[in-house]
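In structure tokens, the next block holds one chain alone, the form predicted alone.
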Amino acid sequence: MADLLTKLAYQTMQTGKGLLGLVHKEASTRLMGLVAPEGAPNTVPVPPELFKELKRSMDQLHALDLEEAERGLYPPSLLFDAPWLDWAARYPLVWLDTPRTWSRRQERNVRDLPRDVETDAFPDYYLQNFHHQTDGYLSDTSASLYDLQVEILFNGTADPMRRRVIAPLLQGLGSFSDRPASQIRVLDLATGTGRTLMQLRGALPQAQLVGLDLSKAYLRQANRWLAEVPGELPQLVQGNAEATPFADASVQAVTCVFLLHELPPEARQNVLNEAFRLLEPGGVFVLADSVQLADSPQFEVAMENFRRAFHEPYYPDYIRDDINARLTTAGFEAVSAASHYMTRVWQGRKPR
């Protein structure tokens, strides 16, 4: 009975998310018709069959999410942990921010960042308004709106997609099953506001969790979210995923979610090389990012429109990049990958 109630509640919640997304889409369409600037990138017409394929793929994602919770990979409570009241309070702020976003698009201004930013502290590719987002990743305002904006973009599927790293992570950590859970250390690269760490805490309640990110503002938001999660507070560190402050072979697992598509090719390889360096032999690396043309050609129009509608300067190269080959170049073995809705998940092991 408990499983049935969980399933019904989850399905009801996902329906609600979908309706919220449709309402937002309709409202956004009308608003964009009023404030979209001249010269804004035009999107490619979406064929009707793409909507059907997206819906089918999304349904498969939710079914797998529920199945893995029922199998005990993570607690069912993770399925319902979105901070709805908090997001409801912030929702008007997203709308109020929209004119600024459109203004940047019209002016082709992708370097509209806070004046007090110490630019020398960041790589040049990072100092941009990714997604045309106000302040880029460099202010508390940006950090406070980010999670809600992502959930709107993905119609409530961001956390289910993040949870796709859990199954391969647990499988990979099986090689350390002789150790106490409290001695397992997992590092999340580019942890942002900590939503992935929240999912990992549910699946690994005793493990040592560490999150690294370049943005102090996003780490502050992560600390606020994570302080609400039972258990030991993850350690949060500011740093570049290309060159972290951690010792060789100091962790048993590394995760990285939604980072690579925002990196130029050289930086992409640097992050994979760094993950390899940090892992103890036998450790597992789990990477999640956007689907690519090779594995999801049916979503090519969606990928193209994502590139056109948002400022994603490295996305066209990313969706054509051979991540399997990059992982092998970094030294990983047993590399494999699977796609879930709009997310591709890779895993690789550091040889013993």
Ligand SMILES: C[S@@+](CC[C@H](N)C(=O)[O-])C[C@H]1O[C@@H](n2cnc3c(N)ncnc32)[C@H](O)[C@@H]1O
Contents of the next structure:
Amino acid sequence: MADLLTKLAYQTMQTGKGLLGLVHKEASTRLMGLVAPEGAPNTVPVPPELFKELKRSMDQLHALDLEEAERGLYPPSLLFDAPWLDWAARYPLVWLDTPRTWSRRQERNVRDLPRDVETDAFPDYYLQNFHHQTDGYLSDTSASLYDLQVEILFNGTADPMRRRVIAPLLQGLGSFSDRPASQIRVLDLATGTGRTLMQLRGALPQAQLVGLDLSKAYLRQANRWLAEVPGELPQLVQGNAEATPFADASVQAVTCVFLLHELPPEARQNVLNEAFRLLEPGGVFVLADSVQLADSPQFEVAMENFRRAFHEPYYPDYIRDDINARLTTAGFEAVSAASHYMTRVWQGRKPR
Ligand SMILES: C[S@@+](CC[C@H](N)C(=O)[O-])C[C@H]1O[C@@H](n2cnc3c(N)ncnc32)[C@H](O)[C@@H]1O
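I've shown you the form predicted alone. Could you give me the structure of the form predicted together with the named molecule?
Below: every chain and molecule of the assembly, starting with the one above.
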């Protein structure tokens, strides 16, 4: 009975989130077409079969999310941890920010960043308005809107997609099962506002969690979210995932979610090499990012529209990149991957 109620509540919540995403996108695209037609994204028409396929794949994601919670991989409470009141308060701010986003898109202005940013402190590829986002990743305003914007973009599936790193992570950590849980250290590269760390804390209540990101503002937001989660506060460190300040072999697991598609190819390889360096032999790397053309050709139009609607300069290269080959080049063994809706999850082990 309890399981049935959980299932019903979960499905109702996901349907609500999905509707918010669909209605918001439809309204903003139409409005933009009226107010700034030349700046409206020139997207490819979506064939009806693709909608059906997306829905089917999304339903599979939700079924797996529930199933893994029921199997005890993470607490079912994680399924419902969306900060609804907070989002309701922020939603008008998303709309208020929209005209600025539109005008940047119209003017093809992708380097519109806060004036006080120390540009020398960041790699050049980072100093852009990814998704045409106001201030890029470099302000508290951007950090405060990011999670809601991502939920809108993915129709409420962002956290269910992030949770797909948990099963391979727990499986990979099995090789350290003789260690006390409190001596397991997991590093989340490009942690952003910490949503992945929130999921990991649910699955690994005793582990030492560390998050690294280039954006101080996003780390401040991560600190706010994570302070609400029971358990020890994860350590948050500002730094570049290509060259972190941590020692060789200092962690048993590394995760990295939704970073790779925003990096040029060389930086992508650097991040995978860095994950390998940081892992203790036997440690596991779990990587999640957008699906690619090779594994999900049925979603080609969706991938094309993502590139057209948002500023994602490295995405066309990313969706053609051979990540298995890159992981092997970095030194990983037992590399495998699986797709969940719009996310592909890779895992690899550092040889003993
Ligand atoms: C699309 S967001 C993903 C954030 C988070 N992992 C999530 O699931 O929401 C990309 C994040 O990568 C960070 N980032 C980009 N390049 C980076 C780099 N070279 N090193 C560390 N963080 C980086 C950005 O600041 C941003 O927080």
